[in-house]
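A single chain, nothing else alongside it, follows as structure tokens in the form predicted on its own.
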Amino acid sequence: MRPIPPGYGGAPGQRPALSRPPGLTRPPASGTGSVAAPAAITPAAPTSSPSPANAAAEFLLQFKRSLLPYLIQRINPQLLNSGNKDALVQTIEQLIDEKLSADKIPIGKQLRDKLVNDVTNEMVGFGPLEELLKDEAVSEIMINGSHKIYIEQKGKVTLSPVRFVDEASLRRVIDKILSPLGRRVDESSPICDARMPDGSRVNVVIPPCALDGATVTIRKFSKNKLTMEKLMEFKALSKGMCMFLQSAVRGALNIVISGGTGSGKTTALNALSSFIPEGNRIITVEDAAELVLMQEHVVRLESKPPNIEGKGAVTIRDLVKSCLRMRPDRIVIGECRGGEALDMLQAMNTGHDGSLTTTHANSPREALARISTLVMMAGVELPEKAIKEQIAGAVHCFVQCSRLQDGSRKFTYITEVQGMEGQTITLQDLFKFEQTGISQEGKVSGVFRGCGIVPKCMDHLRAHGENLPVEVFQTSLEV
């Protein structure tokens, strides 16, 4: 049971003043007992007739503002922290019934049960986020201040009907999320990245950096790991692409997965890592641990932010340097976003074949440019040609992930690095997705097409026992 953070009520022992939620007037007594929620709620000075659902939602929001301090004062703190949720819910129900009776606010059973559930979540859970976190169809939660919560489902972003009581309630939930993780946010440190116990990734930005109230983004951790077979079922790639990538990972090619935000890079990295043979010593390096590898011999490293004094930070680059001394067979870097790109390239060029990483870019060619820029961030003065030679010698191929306009995610390019021609790194597409149209329902149609080019890396793959038929590069799949 999580401890209840301070800030819910007034001074100890002081019973807060309670009043009918603003904007609501008491209906006339009917003497007929309980009535439905919408009929029991009448706006004081209506300008239009609100829908029953909106009226019920507004009632819950306004009533909870006065109810929460009242409950905190009345409930024994030992019960709050006992972990006995059934006893706590029973007590909350009794106190809510007393409050509704005292204020003579008749509501239906359905609305009362929702009120009990919401208040219980507010006191011992993550408030309105509880239901969203449990909903497996929700892949991302985006909170823009206390009254706007957007969710992503099946690649589409929509506004959720749930919201926080107020900004203070949102800040309490932020503290509940971060405190067990040893993280914090305040005016002196208004930005925080963290990982929840279930693996979900959290980013928090509060005022003064967030102008319209605290902003929280939660990338939910999927309990159902997506394998390459599943991705093929979802038509994210073709069988020919899957066969090549399986041979590429087993054959120890160095692969960079590129894509925009939310394009499925981490999902692709997780799926590709499943092809790493058992017996390899794998070391993962991440900013916030998201990878779940099925192999037995895995060492997981995670960066560490600075402490309250601004000291003690451990960066991705520190971890990459350290893992090179840990006798890795495979190095998997969650994302290259800084000077660690140079250390990664040096590792790939010094015998650590089969390394995997991701980076933000909209195409394989842009991914090349981004890696060059990240290498310059390492602070080592290298000529541009030397950086390009490092990349051309280290990276074997790029896998481009894209989120299309219908919300679907696909592997749009698999591109091989051919080498250097003068000052330019040459690339060759092996597979690509060609969009052919959009249906009336808004679904994207297209073709996964093999480009018919036998890759330069085939000799490397054969040397590692991977005998991939060349016909794979001539396959097509219409979706």
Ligand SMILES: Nc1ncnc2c1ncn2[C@@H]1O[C@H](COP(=O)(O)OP(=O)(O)OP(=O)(O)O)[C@@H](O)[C@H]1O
Contents of the next structure:
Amino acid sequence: MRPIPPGYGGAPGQRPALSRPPGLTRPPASGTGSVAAPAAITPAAPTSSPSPANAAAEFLLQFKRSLLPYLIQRINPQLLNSGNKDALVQTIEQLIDEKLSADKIPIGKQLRDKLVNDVTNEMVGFGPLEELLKDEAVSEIMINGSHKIYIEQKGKVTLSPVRFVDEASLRRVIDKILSPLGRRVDESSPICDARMPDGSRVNVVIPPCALDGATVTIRKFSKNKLTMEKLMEFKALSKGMCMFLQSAVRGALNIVISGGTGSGKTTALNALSSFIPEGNRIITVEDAAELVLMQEHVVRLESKPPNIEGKGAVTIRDLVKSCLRMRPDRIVIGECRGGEALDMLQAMNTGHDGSLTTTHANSPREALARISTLVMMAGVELPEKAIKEQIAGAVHCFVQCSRLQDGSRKFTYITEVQGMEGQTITLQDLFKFEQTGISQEGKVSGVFRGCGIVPKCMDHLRAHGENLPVEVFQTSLEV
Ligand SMILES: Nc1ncnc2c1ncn2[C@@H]1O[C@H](COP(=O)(O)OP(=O)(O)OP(=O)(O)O)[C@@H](O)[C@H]1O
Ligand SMILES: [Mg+2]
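Complement to the form predicted on its own: the form predicted together with this ligand:
Shown next: the complete complex, the earlier chain at its head.
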């Protein structure tokens, strides 16, 4: 008797009922059907009039639901685990044809091939995610339970027609994603952050914490690295801004990139890091390593979640402290979201210039408040003024990233920290993006404007051999 993998339902050895998928009636006459219009398949007693494409999708879903346990019963587990995809596809094709013919369901070749493809993906790959993972135009996949998969393409989020057959199928795919990474989720530990082998970042939350079914968010690793040149091509910043940032990084300014979720902070950090001169010893500290630095001398550190007994966690803070003993020339912290902010400021204030990090905030001014709050999380009682002085003494510049209404991501501010006036940290915008309009197609127009101010950090830059022409701060670019 063949064992049935968990989640497929049905008692071992019991042949699942091969009934027509619920909701489907037998077609009135023979026909070939097609993917776009499964003319031969009529959903029974439709409550509304679904479009042919929806009817086809619904049919596929229903049929697959009955097909999977059927195939699992019939396919030799050795073949399933052999990794011989060609032989498996052949067997799946054969069994699907048998079942279609036994159930007298005439469908077109396109629909039948899609069924074979979907079922193969379901059995040996990541199911419906397989196609989305392959599609380079999709940058993010957000699964809200088995029936709602949202995708981001060109900065726009839409509901994808792709669905899982049921929650069990989604859970199997989650297990398939996590288990090679040595990770798992279950009721007692329902949250997991991990990095897939291709560099994509994945977050999973399952019930009881996720109320409407398992929730998976995959930030796909972009094969097309977004370099500064590319970002300029995409009108994310102007040439003048890029020239300043290049000098700022080469000249070892401490820079904090701030922005909302998915606004492009990590991308900006990666692109900025490329300006760190070769020969510097760079230490990167991240939660889930996303940075890809091209320099030779890089040490990559990644935090570690606790084990099953809740022990052995290594936090970003532990790693930041540790990296200070590793003789870094540059410290790059993926994101400051806790007490490590204090260690980072102390590092910046004690000769580790040229450090880079990101934080969640909607403006440079908010980023200041955010860093103050994070420092307080370090559990060291510091008066507010002392925290502000630490920040003012440590951070030279903020780069603000924003995702605009049209889905485009831009560097909306480059702002210098000038010092303290009484209890207040003074900030000066060096560049900003001013939105001037939005077209009928929803495209944002505006201008990247240099504010015409020569920053205080020019002395620091000159001392590091960076002789940036001051005209850069007067440049503007309309987009
Ligand atoms: N200027 C840009 N133009 C086009 N796409 C961009 C740009 N910047 C970032 N992206 C894309 O936007 C997505 C989000 O970027 P990124 O991961 O850098 O954001 P983030 O602010 O770090 O997000 P999070 O807050 O989740 O960490 C990625 O798919 C990235 O490739
Ligand atoms: Mg990020």
